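Shown here is one chain on its own, the form predicted on its own, set out as C-alpha cells.
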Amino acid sequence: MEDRIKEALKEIVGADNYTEQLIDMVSYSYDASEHHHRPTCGVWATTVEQISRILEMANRERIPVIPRGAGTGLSGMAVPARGGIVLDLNHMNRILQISIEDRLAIVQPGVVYADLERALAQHGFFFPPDPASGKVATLGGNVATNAGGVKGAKYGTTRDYVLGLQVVLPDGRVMRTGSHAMKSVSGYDLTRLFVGSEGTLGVVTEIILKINPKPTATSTSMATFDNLEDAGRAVSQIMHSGIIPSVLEILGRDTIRAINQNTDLNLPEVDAMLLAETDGYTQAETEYQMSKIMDIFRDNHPQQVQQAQSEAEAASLWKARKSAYAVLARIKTHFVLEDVTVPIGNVAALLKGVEEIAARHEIQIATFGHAGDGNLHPQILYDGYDPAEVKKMEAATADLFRLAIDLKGTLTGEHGIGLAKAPYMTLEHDAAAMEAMRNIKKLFDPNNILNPGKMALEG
C-alpha cells in the first residue's frame, strides 16, 4: 500500500486510530476459524462519515477493505484473505435508543450482544437471538452472520429481529433500509438481503432491533436415550405438538464422554442427551408445557427423565451444555465447529450419519447444538500438526456437508460461509442461484474490494 493512502487514512481517522502495528496486524489476521491471512493496515472508525471516505476512496484505489467486530466468526468471515485495511467497527458500540413504547431498540454495529441484554433488562425486554458468543461478540457481527443461538426453535434468528439499517456502500454512498415501524412491504426487503451478506455488500453503521418483553417463568428438563432414533423422534413430536421449547439442546454420545473425560460431571453415556426449557409469564404456564415434553420424553423409551426442582438444579442440567465447546476444544491441538441444519425430523439420520463418517475416516467428531431447529454442531477434533489427520479432517468435512445436502438440508444454519465454506457452496446452490448472488455482488460492489474472497461470489 503506498504511502499516501496510508496518510489519507490517518487523516480520515487521526494518528492514534490508524495501525500497521505487527502484533496488531497478527490480531487482525484470524478469527475463531482455521483460517488466517495478514492484513496491510488497520482503521478504528467512529463516524458514518468516516467510514464513507475510507470506502470512497479504497473502491477508488481498488484496496480490499474488511469490516471486523470482535473476530468470534467460525467461518473465516473477518480474515483478509487479499490483505487490505481491516476497518475495526468495535468503537461504534453506543446505544443509540431504547423505545420500549415502540419495541425496538436502535444501536452502533459495536455494540457488544450482553450489553444490550443488560441494557434491555432494566425494561423488563430482551433481544432473544443469543449467540454462544454473546459475552463478547457484537450485533455487527449477528447482522452480518444472521446469527442464531439457543433460543432459534422458538425466537428465530438476527434477520427476524432486524427493522432497518444504515449501510455505507462500496463507493461510499450512505443508505438507510427499512423502517422503525413493525411492519412495512415498501420495495425490495432491502434489510434482509445485507442481514447475512457477511460484510460483502456493504458496512452496517446503525441497526434497528426489534425486542421482546423478557418472559418471567423457566422451566427445564433433561431426558437421555439409548437410541439415535428415539431421541430423534422425540424431537419431532415435541416440535409440532403445540409446544414451542424456548431451548431444545441435544448432546451426542462422543461429547458425552468428553465431558466425562474431562469434568467430574459423571454425565451417563448414552447416544444421546436430550435438554429442553420451557418459558412464559406464569410458572404454571411453563409448568404446563414442559409437562407436555416430558410425556413426549417418556413416550420414546428414554432411560432417564429428570426435571429441575430450582433455579440450582437447572444450571446443573445446563452445565453440561454449556460445557461442550470449551471441553472438545481441549482435546486436540485442533478442531472444526460445523453447524449443519437439516428438517428437524432428519436430526437423527444426521446424528447417525456424522457417526458412520467419523468411522470411515477414522476421526473423532463430537456433536451438539440446537435439536429445536435441526442446527447441529458437529466438531471435529485432529492434530493439524499432522499431514495425514488434515486430510482426514478436510475429507470428513466435505462428506459432513454432502450428507446434510443430502438430508435437504443447509451448509450453515448460524455461522456463515466465510472462507471456510465458500469451496462447497454449488453442493447447495445451482448455477441460477449462484450466478444471481454473484450478480447481486457486483451491482453493489463492482470493484469487489468489501471482503473479497468470501462466500464463493467471485467464481
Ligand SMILES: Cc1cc2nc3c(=O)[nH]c(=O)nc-3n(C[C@H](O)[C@H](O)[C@H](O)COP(=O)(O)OP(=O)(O)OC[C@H]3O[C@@H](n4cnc5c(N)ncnc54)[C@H](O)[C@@H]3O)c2cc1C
Second form
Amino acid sequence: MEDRIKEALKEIVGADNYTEQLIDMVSYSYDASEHHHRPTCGVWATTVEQISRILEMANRERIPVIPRGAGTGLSGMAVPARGGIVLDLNHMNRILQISIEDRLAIVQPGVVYADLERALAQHGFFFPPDPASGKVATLGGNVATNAGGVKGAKYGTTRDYVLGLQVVLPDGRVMRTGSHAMKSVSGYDLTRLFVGSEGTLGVVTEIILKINPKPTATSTSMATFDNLEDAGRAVSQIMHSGIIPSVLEILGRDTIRAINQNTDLNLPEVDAMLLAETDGYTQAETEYQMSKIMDIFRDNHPQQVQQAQSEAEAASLWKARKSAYAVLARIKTHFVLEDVTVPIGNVAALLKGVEEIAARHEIQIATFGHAGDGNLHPQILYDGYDPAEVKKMEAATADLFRLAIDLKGTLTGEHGIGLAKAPYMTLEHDAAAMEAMRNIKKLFDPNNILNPGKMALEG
Ligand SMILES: Cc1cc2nc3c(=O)[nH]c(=O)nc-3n(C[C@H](O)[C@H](O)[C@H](O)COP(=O)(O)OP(=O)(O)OC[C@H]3O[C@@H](n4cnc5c(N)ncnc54)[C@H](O)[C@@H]3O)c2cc1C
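Starting from the form predicted on its own, produce the coordinates for the form predicted together with this ligand.
Below is the entire complex, every chain and molecule, led by the chain shown above.
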C-alpha cells in the first residue's frame, strides 16, 4: 500500500487510531477459525463520516476493506483474505437509545451483546438471539452473521429482531434501511439483505433492534436415551406438541464420553442426552409446558429423566451442555466446529450420519447442538500438524455438508460461509441463485473492495 494512502487514513481517523504494528496485524490476521491472512494496516473508526471517507478512498484506489467486530467468527469471515485495511468497529460501542415504549434499542455496531443484555435487564427486557459468544461478540458482528443461539427454536435469530440499519456503502454513500416501526412492507427488504451478508455489501454503523419482555420463570429438565431414534422421536414430538421449549439441546455419545474423560461430571454414556427448558411469565405456565415435555420423554424409552427442583439443580443439568465446546476443543491440537442444520424430523438421521462419517474416515467427530431447530454442531477433532489427519478432516467435512443437503438442510445455521464453506456454496444453491447473489454483490460493490474472497461471490 502506498504511503500516501496510509497518510490519508491517518488524516481521517487520527494517527492514534491507525496501526500497522506487527502485533495488531497478527491479531487481525485470524478469527476463531483455522484461516489466516495478514492485512496491511488497521483503523479504529469512531464516526460514520470517517467510515464514509475511508470507503470512498478505498473504492477509488481499489483497496480491500474488512469490517471487524470481536473476531470471534468461526468461518474466516473477518480474515483479510486479500490483505488491505481492517476497519475495526470496536470503538463505536455506544447504546444510543433504549425505548421501552417503542420496544426497541438503537446501538452502534461495536456494542458487545452482553453489554446490551445488561442494559436491557434493568428494564425487564432482553434481546433474545443469545449467541454463546455473547460475552465478547459485537452486535455489528451478530447482524453481519445473523447470529443465533440456544433459544433459536422459540425466539429465532438476529434477523428476526433487526428493524432497520444505517449502512455505509462501498462508494462511501450512507444508506438507511427499515424504520423504527414494528412492521413494514415498504419496498424490497434491504434490512434483511444486509443481515447475514458477512461484511460484503456495506458497513453497518447503526442498528435498530426490536426487544422483548424478559421471561421471569423457567423450568429445566434432562433425559438420556440408549437409542438415537428414541431421542430423535422425542425431539420431533416435543416440537409439534403444541408448546415451544425455549431450549432443546442434544449431546451425542462422543461428546458425553469426552466430557466424562475431561471432567468429574460422570454422565451416563448413552447415545443421546436431551436438555430442555421452558420459559414464561409465571411458574405455572412453564411447569405446564414442562409437564408435556416430561410426558414425551417418558413415552420414548428414556434411560433416565430428571426435572430440576431448584436453580442449583437446573445449573447442574446445564453443566454438561455448557462444558461441551471447551472440553472438545482441548482433545486434539485442532478442531473445526460445524453448524449444519436440518429439518427437525431429520435430527436423528443427521446424528447417525455423522457417526458413519466418523467411522468411514477414522476421525473423531463429537456432536452437540440445538435439536429444537435442527442446528447441530459436529466438532471434528484432528491433529493439524499431521497431513494425513488434515486430509481426513477435509474429506469428513465434505461428506458432512453433502449429508446435510441430502437431508434437506443447509451448510450453516449460525456460523456463516466466510472462507471455510465458500467451496461448498454450489452444493446448496443452484446456478440461478448463485448468479443472483453475485449480481447483488456487483450492484453494491462493483469494484469488489468490501471483504473480498468470501461466500464464493467471485465465481
Ligand atoms: C466460543 C464461540 C461460541 C460461538 N457461539 C456462537 C453461537 O452460539 N451462535 C452464533 O451465531 N455464533 C457463534 N459464534 C460465532 C461468532 O461469535 C458469531 O458469528 C458472531 O456474530 C461474530 O461477531 P464478531 O463481533 O466476533 O464478528 P467478527 O468475527 O469480527 O466478524 C464477523 C463477520 O461480520 C462482519 N462484520 C463485523 N462487524 C460488521 C459491521 N459493523 N458491518 C458489516 N460487517 C461487519 C465481518 O466483516 C465478518 O464478515 C461463536 C464463536 C465462538 C468462538
